[in-house]
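Let's start with one chain on its own, the form predicted on its own, as structure tokens.
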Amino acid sequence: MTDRRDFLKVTGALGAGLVLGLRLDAKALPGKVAKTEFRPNAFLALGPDGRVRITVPKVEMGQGVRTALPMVLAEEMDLDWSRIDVVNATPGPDFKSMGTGGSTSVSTTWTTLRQAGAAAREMLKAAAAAQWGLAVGQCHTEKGFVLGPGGRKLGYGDLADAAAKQPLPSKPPLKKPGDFRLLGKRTPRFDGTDIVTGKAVFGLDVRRPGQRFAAVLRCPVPGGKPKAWDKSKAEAVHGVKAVVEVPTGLAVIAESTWAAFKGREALAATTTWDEGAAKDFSSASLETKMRAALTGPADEARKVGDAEKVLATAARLLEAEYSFPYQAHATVEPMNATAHIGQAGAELWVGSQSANRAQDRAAAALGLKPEQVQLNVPLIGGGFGRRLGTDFSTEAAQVAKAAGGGPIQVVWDREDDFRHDLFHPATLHRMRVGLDATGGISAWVHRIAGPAILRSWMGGQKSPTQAASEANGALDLPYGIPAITVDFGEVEAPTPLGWWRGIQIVPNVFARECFLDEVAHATGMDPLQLRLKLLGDQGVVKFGGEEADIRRLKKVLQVAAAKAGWGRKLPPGRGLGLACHAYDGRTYAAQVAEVSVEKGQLRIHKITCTVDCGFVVNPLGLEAQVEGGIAFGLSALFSQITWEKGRTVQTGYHDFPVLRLADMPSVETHIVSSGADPSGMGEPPVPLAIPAVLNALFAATGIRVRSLPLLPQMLQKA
């Protein structure tokens, strides 16, 4: 349905699939490889000591792929989980597409990794059978050993050399779920201990011999360029080595980050800017344009029947506007990258969600071929879609080139991150519903107005799927309504845009699920019963290029309501609210929030979340994803990016609040098993937190919030 999804399919699934079946012998491998190391594919290497090194084809940014993906391979290969090592893949012939995003890491590698592990298992069995003079069917595997009749037992390490000589099975048998020993079990994070003890290496931790550091002075207005500057004061700062011009601004090269930042501060005092065409941009001017775009021409995303005609003759018309502000990614680890240019090529260390793309862009900036750029991917301290962009990594390559080579780490501070983010755009939503004489919904119209992320992502070009992309979460309205129109009125803005955790689904589901609660209240129906009625007996419903099984959505909604005690008597001043969604037709989720307002402050007591994401690889990891997704969504209740004179007003956590530990509600997660293959869990919990809480707020206080962020004065009536 969206180009973003297509992009991730290409950069995610394809690269993993390409390497399956690849036979590598010692001569073909880079570096020194033990002669007895068994490498039937690019994902695993078995050494003579029995330890297995698993290469993860996705990047770890806190979502747990360095645990979940090795579990999939280890299950089929029957590995001893305590005897594996995990390493990150790097872009190259074996891993041509490492894109990580869209909640696709497990779903796009599920079959490939299972086949990789199963193929290795069968080759080890064949090697043992040949040594024992038995049929392969007389052997079985268990925790790193091949077992045979009469107590025969050989460790995988002892079989590594012989297994490498066995033919690679084209269709190795896969285990049945009932035979899983590791998958589906609560498994602690593979790298959890290293992360909490500080041993794990993130991008900011990278250190190379002779490494220098750089900070870039960028125009605070997008698209602006330095007009005049005096570098003498910056160069006088102790530790500063040079000031060089790069495409993004002026880079201060120094012995330490402190010196680089101090030198940049001195440089800023002497620099004047050509602020460009965006210098007068403001949130107020954008809102005026968005409001105008709520009526008139728009790009159609979904049309069922003639909703406008039905509205014109409806017995009753309900209408409301919803507003969602610009959002920043606000990752805990600011953007950074280390680049080292040598005589033969270059090497980069980048916490990138688009490693192959980052490699290509850096190579182009350096005038090199991609294969001349080695790109390493350390752990990422928060991605949320921000690191799908390659602006910061390309900049690091440009700085290293301008500085004459050698290892240089370019570090962004918190204000850099907020000033130069790839923002999630603001949107306005005009919601209209027509009711028939019985109070039933006869027509639904949802107009979305705002800048298009997809156009920004595609270099200013309009994609044929732009309307569908920007209406994601709105066009896939799951409710059975006779006439539906969902469209997108594009508004131009000079701000750089990028994908955000939950993407456009977050504001679109916010408007959709809150407005549906308004309809329930206006018609005197219980919000749960209205949803169940509208979901009805639908089966699989198609939305453009996607489809969703509404029965699975209805089930998670029913379970969430039951587990939260929907309909129970609450203390005065407390309320329950709910929301549900079929995320990209793959993952089904529902949330029920319980809230109150105490002394003018919103208190979110509990959120009950039910999910159906197919087979759950690691329930412990799933719960962490649900809790993290809810925290991310709730942060957007209170945060916003606003613009004045082409600049962001907010510059850090002090004026862009994110959820604090003390404000985190209790989260109860329930899993509905559907028997389907795994689907994503990183994003699906995010969009539901906001409408569930705001619907609960209305139930508790009668206050209807249609515009975010939620400000204290909005709660004064409570």
Contents of the next structure:
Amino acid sequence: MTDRRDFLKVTGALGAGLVLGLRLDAKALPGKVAKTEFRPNAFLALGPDGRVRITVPKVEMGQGVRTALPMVLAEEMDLDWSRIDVVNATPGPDFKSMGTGGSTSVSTTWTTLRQAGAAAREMLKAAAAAQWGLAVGQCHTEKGFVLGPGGRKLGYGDLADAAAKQPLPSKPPLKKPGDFRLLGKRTPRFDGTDIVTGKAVFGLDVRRPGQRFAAVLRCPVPGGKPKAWDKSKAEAVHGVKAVVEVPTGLAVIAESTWAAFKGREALAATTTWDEGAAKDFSSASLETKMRAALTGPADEARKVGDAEKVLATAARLLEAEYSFPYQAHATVEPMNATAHIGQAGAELWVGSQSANRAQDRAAAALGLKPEQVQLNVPLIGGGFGRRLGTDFSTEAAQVAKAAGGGPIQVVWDREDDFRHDLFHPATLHRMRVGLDATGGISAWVHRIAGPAILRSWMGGQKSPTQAASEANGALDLPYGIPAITVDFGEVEAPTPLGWWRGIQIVPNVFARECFLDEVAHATGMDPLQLRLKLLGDQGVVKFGGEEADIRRLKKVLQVAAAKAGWGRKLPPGRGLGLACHAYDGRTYAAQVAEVSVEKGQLRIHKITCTVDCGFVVNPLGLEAQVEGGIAFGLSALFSQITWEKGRTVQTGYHDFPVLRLADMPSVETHIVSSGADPSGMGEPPVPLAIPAVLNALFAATGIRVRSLPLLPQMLQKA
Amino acid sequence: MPTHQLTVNGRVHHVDADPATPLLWILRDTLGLTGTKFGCGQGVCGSCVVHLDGQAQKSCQTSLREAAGHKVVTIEGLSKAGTHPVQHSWIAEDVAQCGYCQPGMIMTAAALLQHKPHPTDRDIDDAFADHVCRCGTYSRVRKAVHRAAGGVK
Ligand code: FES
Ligand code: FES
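Since the structure above is the form predicted on its own, I would like to see how the form predicted together with the partner chain looks, so please show that one next.
Let's see the whole complex now, leading with the same chain.
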């Protein structure tokens, strides 16, 4: 078992075999023409018609990999962007590492895809040179053609045969960034037209011959099991074919989704439950335990000096408690998977962020070998970490098995999606700072208390990196403070947990950046000046297993402040607030929020975001990630999942408010370039939105919000 | 089960199903028109919006009985080849992220512009009040609606 970061790293690095073992197989194309495809590696196939099919090794869930990753390959190969087709990889020997998350898709495939494209380009050049009797150095490539002296010109398609016979270059030269024609250009989403015409196929749109639909009746308390039920009521519903038992509950198989839902409703009325160990769990009981863990023993995540000792003798002590609730993913496409079990094996269609793991687990559930399970990944209607879980795909395999093979599409409704999410857990944060006689920060102590996500991901095991994982965003406090302690007090909770866009960095950075704002105000310092002073002239700083270049963080903070007009005079009731963070030491971001409160109503007018994520493959996609990340972060200002009697109180968008169009602030994105290789952008904007807005709220009104969600009564005095 | 006559994208269908079945499932499971999406089935996300006699309507909240005899247009029927002005401006503004909520948004935008060729920001806020885009494409949705209206962004 690996933790999330390792999982994404290991599975992200496209096994060396793929790079070194670039295959040289010329495969016959179906059809009359006896021409061959040129397939120098698993990522691309050039047809005799000159079209190139690019296989994307990561999954698309809105973050734009079906655009960005082909751009990388197309750049090196000098393809005509209008003549490519993009297909999704399937897990197997060529794609052992499709795990998609942690904002790693570009960074982990960047070099491999460049090499893949460059190798193909060199082979095409060699093929043309041989045909012309020239040296390779006399040829160059442009938009799908090899060009030579004297106006010589050959299309890639015409060279497919010959290129396939060329030796594979071991170290093909990569382009210099100055020669890029595609990379760095604002490139619209590859699937745009399919999406706006309704042709795009998401998991829920999969339709197989003879397909049936299923809804699973699960115990509303996670871990509970059905005790007694009467199938006859469900079977009497028009369109219902069968009711079968599966490990997660009772599956109603029907001719249509609606019949499955109606059948399940009838079945539910007859079912009694053994609600299991979690039946008395509540948010209130968890909070009591978390509060106790704020002062009890804890696992250390970072220790610099002896902060407790410094606190004991500090001239002044500042202390505050922050709290962040459970959150749901609430992807608009509910969980679903389609499974078909045949003679030789099984086939699944799953919008999975962990395709290889989903394949392995479905195979195990069916008593098959992974290679007997073909797993197809359609487009994904929102992932945000939810679909790193394999619960819904394994369940679909089990339903198909119990129902005699399928094909069956298991559809979750909105309530299922909320009740059986893999939640982001609640946390409490005890923040303490010691000030010396001059008002400088001499010690910083951040205690996090809550359930451990990593334990849930590791099947209940405690990983040695658990405290570091739960303290992500807190332990990598970028500020130069002489004594720092960050630790994690684990509290057990019987709820399934998972990775959520921004992970623990969201609550941890919320507590950290808001508390620092409190320290600034308590010491009469400007929040920007305090941050700049604390970032100081630090260079690369190590935090446990990772490091960050503090100069890059300082730069984005300065640019954000300048662009947002930090320090300008604002009318009463209006304020600016800021926050910054070095995400996993890879992506540096800062945000400045401008808010106002009128008649008890918070309005978020604008968020200015600066980012340094190294080389930007597609600025248009980057801006979308910033806008979307901010919307996701702001939703968590207002939403929460609470628990009563072991079940979630919330069951849909009606009681779990996510940001709507009218409340979307204007977002301005500025890219700060650093010349580094690309890092990632899916998560880094998320954790900054909440602290930037709450710090702005304080500037506007003097109201300090330390506990989320933000409720209307908290704004009352404004 | 009674048979209902349903006109979808100009084609007449005879649908044999429980009259209480939401139009959404008739479109998706019976007619195979999967462009209209299921997001909540509770009337609060807008993924399932279609046009019923030219009005934006949540198909998860519209029964087969209510839809029968009326003209239904889905995302597949908005234009022959993605050439509706709203589809054009959606591409021009590169609105979509995952894309899942987008057919519903586009149908709402098209109906809005039909009734208000030059909507204000406030009109747009109101028209999209029941739409959820978890990917957060809202700023671009607003720009695309203004663009389709021929106004400045
Ligand atoms: S599916 Fe109809 S409003 Fe959500
Ligand atoms: S684009 Fe993903 S939900 Fe809107």
